[in-house]
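We begin with a single chain expressed as structure tokens, specifically the form predicted alone.
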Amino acid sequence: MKAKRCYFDYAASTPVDPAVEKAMKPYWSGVFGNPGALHSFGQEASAAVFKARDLVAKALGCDYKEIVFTGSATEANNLALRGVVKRIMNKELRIKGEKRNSIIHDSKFIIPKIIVSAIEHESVLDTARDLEREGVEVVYLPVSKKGIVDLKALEGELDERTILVSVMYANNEIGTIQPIAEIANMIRNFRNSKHEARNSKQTQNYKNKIQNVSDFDIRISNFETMRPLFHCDAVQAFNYLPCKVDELGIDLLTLSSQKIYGPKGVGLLYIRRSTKHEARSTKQIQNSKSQNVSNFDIRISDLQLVSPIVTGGGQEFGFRSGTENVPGIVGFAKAMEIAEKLRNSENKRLSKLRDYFISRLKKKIPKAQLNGGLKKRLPNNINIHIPGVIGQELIIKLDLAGFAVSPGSACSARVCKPSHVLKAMGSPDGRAANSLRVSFGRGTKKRDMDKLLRAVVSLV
């Protein structure tokens, strides 16, 4: 009889929950219409998508119109970064009638700037590098030896040219949890300082009677007081951490279905629709005695934060064209509903398993080293390095023994290379290339952890 295989790569992908599979079943062949069709078949599918969108919005504490379904979290991250850059560049060039890879601010051409952490997922880092080649300045924030973003470095990099900050909620390799609310507050304070400075400038211009429609147009269309925007990749976080967008203070949020026991091929991007800054700006304009107040009011209150990168049919409120994956979207929403219900209990259970495994491993193999701190860490993540052991060989041996673990991120195409996350934390190439990640989930029991521990000890 073949021994049971033990899965320890939940950070890469999770099995579909039976309740999710059941919720999806009617939409494979029963309710099969195109959601964009006007007939009853299409309307049934459309209703299912709307219900799922509403469930997702409630889970995130936002409006259903702020949810954009995508084909993956990678696509959602691309939409966040590329969409923000494309939006502001297109808007500036349209206003000035120019065609340059720069932003116009106070009659000067300025290079836009985005800030990302050095330990982001490849879908953020590679996209940032691509934008860098197109003329955007990219700042890669350093992290501590435990993988926490350097907040002082972030504060020092925020300036008038910054249009976007992207920091992940929890790291996919080492499970480090970032202080998202604190980062959001830092960005909010910077926005407020810009807002106050612009108020002062606008008042002075009004007194000197040099304020006119074109000046106001440029001022609003450039670096509005709502920028920089704050994007958060929360793919690894939703199972275990609160993700209410207003509590986090974010503008853009990425999630993935396959990481929360939903189907593959579905992701989402939350895109905030309005801010207090916009409301304040609108009120200021209404009080400014301008003859074109209504035009400004519409421009600000309906401001779109990102431009689409996939165009065609105008689905997903125009942000992402393409016929909706109805079964996948329905399954995604159901998975989110279940994850919220199990969040607290799974957090406690998996934290105990994590701490138990680490303590036992340290006793059996004293030279074993934990990558990242134990505090501020996801409950289902263990990333270890055993000096003198080649990580890839150990992973293959464990697989042959029936245990699935990972060298880190399993999202790249089976390419084994030193972890950029560990290198950013200051680890030498040897440690960055030979560490392994053990991630577990709902199907993991204490006996499974014991089996893995015995296997690692015997193989080492």
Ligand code: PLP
Second form
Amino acid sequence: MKAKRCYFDYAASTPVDPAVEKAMKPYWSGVFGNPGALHSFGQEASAAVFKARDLVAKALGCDYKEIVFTGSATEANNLALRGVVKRIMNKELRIKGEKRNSIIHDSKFIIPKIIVSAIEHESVLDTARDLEREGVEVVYLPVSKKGIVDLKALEGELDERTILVSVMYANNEIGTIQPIAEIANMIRNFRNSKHEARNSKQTQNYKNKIQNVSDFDIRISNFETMRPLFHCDAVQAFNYLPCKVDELGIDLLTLSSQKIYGPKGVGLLYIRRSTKHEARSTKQIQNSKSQNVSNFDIRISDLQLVSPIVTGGGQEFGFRSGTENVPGIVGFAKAMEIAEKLRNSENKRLSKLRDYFISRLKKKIPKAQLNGGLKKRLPNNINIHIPGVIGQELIIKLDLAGFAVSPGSACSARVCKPSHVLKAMGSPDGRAANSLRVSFGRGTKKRDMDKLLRAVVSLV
Ligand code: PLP
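May I ask for the structure of the form predicted in complex with pyridoxal-5'-phosphate (PLP) now, the form predicted alone having been displayed?
Now the full complex is given, and it begins with the chain already shown.
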């Protein structure tokens, strides 16, 4: 009889929770209408999507209109990066009637800049590289030896040209957790200082009764003070870390259903509505401008943060066209509900398993090295390098023995290259190409960790 296989690749994908499967069941062939249709079949499907969106919004602490369902986290990351760049180009060039790859600052054209951490998932990095080819400047933020983003470097890079900062919540290869609230705070302070400078300049202009400050100038300057936006890829984090967007101070947030025991083929992007900031800046300008406010009108749509990259029927509030994946969306919402409930207990349970495995492994194979620090790390991630051991060989042998682990790098059936994450942390190529990621989850018991440990020790 074939021995039971053990799955240690939860960071790549998770099994669908039975309760999620049950919640999805009515929406395959029972309630199958197009949610955009006017008849009752369509309205039933639309109600299900609405309910799911509401649940998701509650889990993130935001408005339901701020949730945009996509086909994957990769698509959500694309929408965040490309959508912000497109929005800014479209808006400013449309107003000014120009066609150039640049944005306007103080009536001058400048190249927009985005900042991403060097250890982002490929769906962010490859998109950033593509935008670079289109003329956007991209800064790749360095990380420490333990895999934490260099905040000083970020502070030094923030300037008038910066339109977006994208830093992931937790890394998919080494599980390191980034100081998201601190980064958000830094960005907020930067935006406020910009805003104050701009505001006092406008006040001065009005006080001096300079009449040539147009609506266009005001709208542009308000749009500018909302930059840079802060995007966070929280795909690996949602199972274990708090994800209320206001507490974190995030403008855009990516999630994936398949990483939280939901179905494949659904992701989402949270897109902050800019009304709060807009209300404040409008009031400040009105105060300084007194009687001249009548023609002053910043429309909410002008301050929309992102332009769609998939156009068509206008679903998802116009941010992502295409008929909604109704069963997927229902399942995703249910998966989020369950993940939130289990967050604390699973965090504790898995942290113990992680620490147990690492300490036992170090005893048995003292030369084994942990990639990334242990302190700020996801509870379900172990990433190790064993000098002298070829990573891929060990993975294949473990697979034959019934253990599914993953290479520490972006290695798949399609490509295999040294980990860009480990390289960014300063690891030499040998280590970056020969590490092992063990990621576990709800189905993992201590006995599974023991079995894997025995297998690794005997194979090494
Ligand atoms: N972001 C992170 C951090 C991930 O780990 C992944 C997948 O591993 C993605 C984005 C992309 O997710 P998907 O393949 O579901 O689009």
